[in-house]
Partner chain sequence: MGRLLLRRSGTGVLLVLASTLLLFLAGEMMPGDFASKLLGASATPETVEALRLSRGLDASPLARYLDWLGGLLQGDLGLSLTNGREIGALIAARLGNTLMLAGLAAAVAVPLALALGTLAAVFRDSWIDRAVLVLTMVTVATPEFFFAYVAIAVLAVELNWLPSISIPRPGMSPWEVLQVLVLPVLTLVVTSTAHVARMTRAAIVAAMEQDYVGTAMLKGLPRGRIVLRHILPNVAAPVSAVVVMTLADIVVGLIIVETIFAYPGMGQLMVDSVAKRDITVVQACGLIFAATYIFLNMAADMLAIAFNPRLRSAR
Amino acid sequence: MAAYTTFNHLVEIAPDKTLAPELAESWEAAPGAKEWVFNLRKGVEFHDGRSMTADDVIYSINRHRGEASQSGAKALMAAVEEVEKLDSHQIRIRLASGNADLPWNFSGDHMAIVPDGFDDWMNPVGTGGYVQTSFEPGVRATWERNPNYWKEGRAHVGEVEFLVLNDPQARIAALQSGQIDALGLVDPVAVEMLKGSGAAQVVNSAGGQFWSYAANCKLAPFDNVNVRRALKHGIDRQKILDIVLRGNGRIGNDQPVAATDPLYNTELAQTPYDPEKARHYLKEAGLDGLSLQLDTSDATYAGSANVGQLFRQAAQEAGIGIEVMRQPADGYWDQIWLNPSRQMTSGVWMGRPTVDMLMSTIFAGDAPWNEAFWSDPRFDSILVEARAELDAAKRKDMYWELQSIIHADAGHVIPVFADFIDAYSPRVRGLMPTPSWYLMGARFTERVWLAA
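Take the sequence just shown and give its structure alone, in the form predicted on its own.
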């Protein structure tokens, strides 16, 4: 949200989840989708008064490329072979392989456009609707409206302040008391209370957010696909949806594409909660039972430990013993998640604009956030092929097969898709459901206004 408040990107995802121009006014692909031309918007100023040109965009893209890059968007930019300046406001991008979804890759918060040579991230300079005025890590950050913002009808309020309130009850109290005007990551338990109180507006958006349990496929016995299948049959998804989400979501099926996505595989059979089936798969793996440690944390989502306990209770019936390790929020992402020594970790994914971005980020063998440490050569091959395929029917068939592979073989247990739930004070106007992320796709600061 800080990125979208401070910066603009080449494109933006509209509230209806279509792709809209932002700093790029238009774009066009050559046949085969290996070469793209982007026409950049003129008359846009950075916060320091400099005019945005092709040099700034090229620099911003190249930050994510190369062996030394540690960017979360590195995998999305891996196919870029060259970014070429055609004139002051036009660039050409050449790819090693075709990518029909390339413009979508520039919508993510990593892909912010900054001035050529910029590297002072404690004092960010962007073209966005607000200029950052302070930043206290883990505490708060503040912005003032950009007086020269190029977008008409956006960035209405004079000042923006983000507060970090890690305790779910403290967040709800802050909203009810009027201390804050907007709240993301609302605990589903609080939804009915907030709706009935009259002190808040609650907005549900059914999108691609899913909760995950990632079994480490590099550690025995999780390197055995039968053990992974046992775990998938050892979880009671309906109970999690009813008790924890209070119905604010949908059942998951161990693959990451939401039912609202046009590429969702409608023919995948739902994996049921079946303790006997889970025991069968354990026997196929040569095991009479299984014991594991599951790391959870409120850093992922409110109630993560409670969901872990429901998983533990259901898995007991299948001969699977789960020790739920509740880890502190501070340091979870840095020290526990993606730690190759951990057996199983909990996570939360907000979805991605395209299926390719989702799979390239989490499931490809070289994905930067491959939390299950899973790799399948056939999966990787089809993923690359699907990325370049321009025939819609063929592409759909490929993504259906990729979902099937993940569903059957990958290290992920995905019990539910959770709605994005936001709450706002009664004076906030301009609200609408936005399925791409919390708080109107993380762009609420430039889209809402306040009643007089």
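Residue numbers count along the first chain shown, from 1. Computed from a predicted structure; not experimentally measured. What changes on going to the form predicted together with its partner chain:
Scanning Val131, Asn253, Leu282, Asp419 for the location where one rigid part gives way to the other between these two forms picks out Asp419 as the hinge. Relative to the larger rigid part, the smaller one turns by 24 degrees between these two forms, according to C-alpha superpositions.
Rather than the form predicted on its own that you just supplied, could I have the structure of the form predicted together with its partner chain?
Excluded here are partners and other molecules; the one chain stands alone.
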């Protein structure tokens, strides 16, 4: 979040989830999407008074590249072969393979634009709407408004302070007692209480956050697609949405693209809760019944064990016995999740800027977080093909196809998409739902203002 307060990026994800220019004014791809030219904005100053040029942008990109890179964006930049300066405000990027979504890669918080040669992260210098004035790691950080900010009609607040509040109850209490103005990651259980108290405005952003159950497709009997289909028909999605999320979300359809995404496949039929059909699929797989272990943990989301119990109850009707394991939050991601010997694990995903990033991260055969150990050669080849496709209509067809393959075949049960829920004090203005993340896609400091 600090990344969007101190810094700008080449591009910005707008509240309607389209890509908007930020430090890049425009961009263009050569056919095949392997070569890209970015035209940079002129007259932008860093907080220390230097003017931003192509050299700064090239330095900011190259920080994440190369063998020794420890950057979280290294994988994202792995396909970049060369970054070349064309003139003082124009660069060309050459990729190893075509990527029609390349500009989206520059919206992430890692891809902040910093001055050439900069490495003093305790005293960050950017071009953003606020200048950082103090930083105590793990406690607080403060900013004041950048008087020279280039963006019109943005960054309205005089001073910004971020506080680290680890305790969920303490966070809510801090908002209710008027000590903070904005709060992300609000528990659905607290929504009604906050709305009723009159001390807060609650903003729900429907978006890409979903909960997942991943059946291990490498382990019998989950290597049989009929068993996976039985599981998908053996879960009561509406009940989970009503009871655990208290309506703050939408039901899922076992594929990861959110209904808020422009590439969402609207023609995919919703898989219903149908115990009879689940039994039918088990029979197709040659089974009379099924019993399995499901790993849940508070490391994923609050109430994950309860959701597991709802799954267990519903699946029982279909002759599927689920033993819900409640694993300790500590160490869950390292030891249980992605462990090839587990039958079914719980996960949570925040969505990704593009459908390609989402599917390449979780569903491609060689995906780093292929939590269901699923792979499908046809899926993989369409995914690569779609990545380099610049034609919007063809892209749409391909991504719809990919969604339908995942929906029918993959090892994922995706019961619900959970809203990003934020709460603000009554004096905050300019709030709007933003599908990309909590707190207006982490960009609220730039977009809100305070009532006088």
